[in-house]
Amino acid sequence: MTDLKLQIIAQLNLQDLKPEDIGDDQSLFVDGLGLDSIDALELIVLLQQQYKIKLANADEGPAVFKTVRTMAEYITAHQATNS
């Protein structure tokens, strides 16, 4: 999870963070990370751009944003399915 961790510090330029900052299961939007509107779609870009993970449905963005631990997997999941 460190690499993914190092995308999301990089996609939203959060230079004054490293990995071991962010919790696995830390929530990234309100009282975790604190991220916004707009930090959700960079989330979105960088699932597409890094992985070509496209979300199936918006509704889907607060469970698979929620925690990093919680990207990973719907990142592992959608891989797989995609190969």
The other form holds:
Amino acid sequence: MTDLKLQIIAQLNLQDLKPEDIGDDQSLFVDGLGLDSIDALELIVLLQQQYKIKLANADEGPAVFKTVRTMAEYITAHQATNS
Amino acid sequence: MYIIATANISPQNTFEQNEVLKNIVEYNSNQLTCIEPDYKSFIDAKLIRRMSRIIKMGVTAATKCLQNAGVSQPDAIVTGTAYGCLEDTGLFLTKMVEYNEELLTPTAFIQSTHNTIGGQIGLMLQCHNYNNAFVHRGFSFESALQDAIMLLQENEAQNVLVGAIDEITNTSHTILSRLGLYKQGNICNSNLFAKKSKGTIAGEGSSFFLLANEPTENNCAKLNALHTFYKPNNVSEIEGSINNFLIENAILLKNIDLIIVGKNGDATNDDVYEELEKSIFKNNVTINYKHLCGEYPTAAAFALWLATDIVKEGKLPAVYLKNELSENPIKSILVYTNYQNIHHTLLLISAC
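Could I have the structure of this protein in the form predicted together with the partner chain, to go alongside the form predicted alone above?
Now the full complex is given, and it begins with the chain already shown.
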């Protein structure tokens, strides 16, 4: 989870944040970390670059990118399917 | 028209009012890099993370210029840039190559366009007024300035925020070096004109001006005229253009206190200026400015900023030797500068 947080910080250039500043279950968007639609695009790119995962269905986005934990679970599930 | 306020981020100390050109900042390199201010005082922390260096320099200089003018919403925002947001452009192109053209980094791609800075200024100010960006190589700033002048002359706007922004990145410096633009090896910018050799030094900058039709209590200067000409065949043509410009503006060279010229240390490029200094400029005091900011396509904006500062203060900044000038305040300045002997610019500035 910490690695994923580091990747998110780097991808989104969240300069003042450390992994421990982002809660596992903290909402990433709006009232949580305050990310927006451009950040969502960056997160899609992150999944593809780091984990070779293409988000096939855009409707899945809100659920996948809800928190760091939901992202991690999605990555783990995808890696298990592909292994 | 009047220059109400300015702000300038450059390789010299030009941003903080109390430090303006007190001492020359020396670089032992063929690349001069801007001295950047603390952006957090000017840009929301949430916005900063997404901005590349040139965007931060652009919006900060624009914000400071408006603050200096006491204006919150300009009637128009006009920017000029030759290279645009090169860092973002390089980033998304590199990523595209790295990922076999399958992936695009969204932020870098979105912000790579030449009108990003004007757009960001408008967004930050929530200003929905006229917003335009000009990308015309060595005439990018001049085109923006011409647009601003016309907006004011035609009463489309009462004040216009106009600026020029260009950056040099490692990638662009490498490419332009291959084209032979810059001197080989390291050189001190203070000694740029000491020895004749090929090439110049790379520069960059972000200069903004608030222009208005009507004077205010805090005017910096009066911008009397702008003229550009393209690829003159020889020095005689340049002399002719300068003479015509002066006649059109009803001023004689003997009544101009100072001429700012655009020598850049390139032997071929500087021949033009040296011939002019022996002919029509021979009785005038001339000063150079590109050893301060380096050479870049919108460097004329630095010259306009410098001229504005000089007529506002009435004297040369401390970085210049003053022994050639009389004790009288400097009230009128002619700027003659060119970019690669292709894009030639004349500006006439006077005290208010």
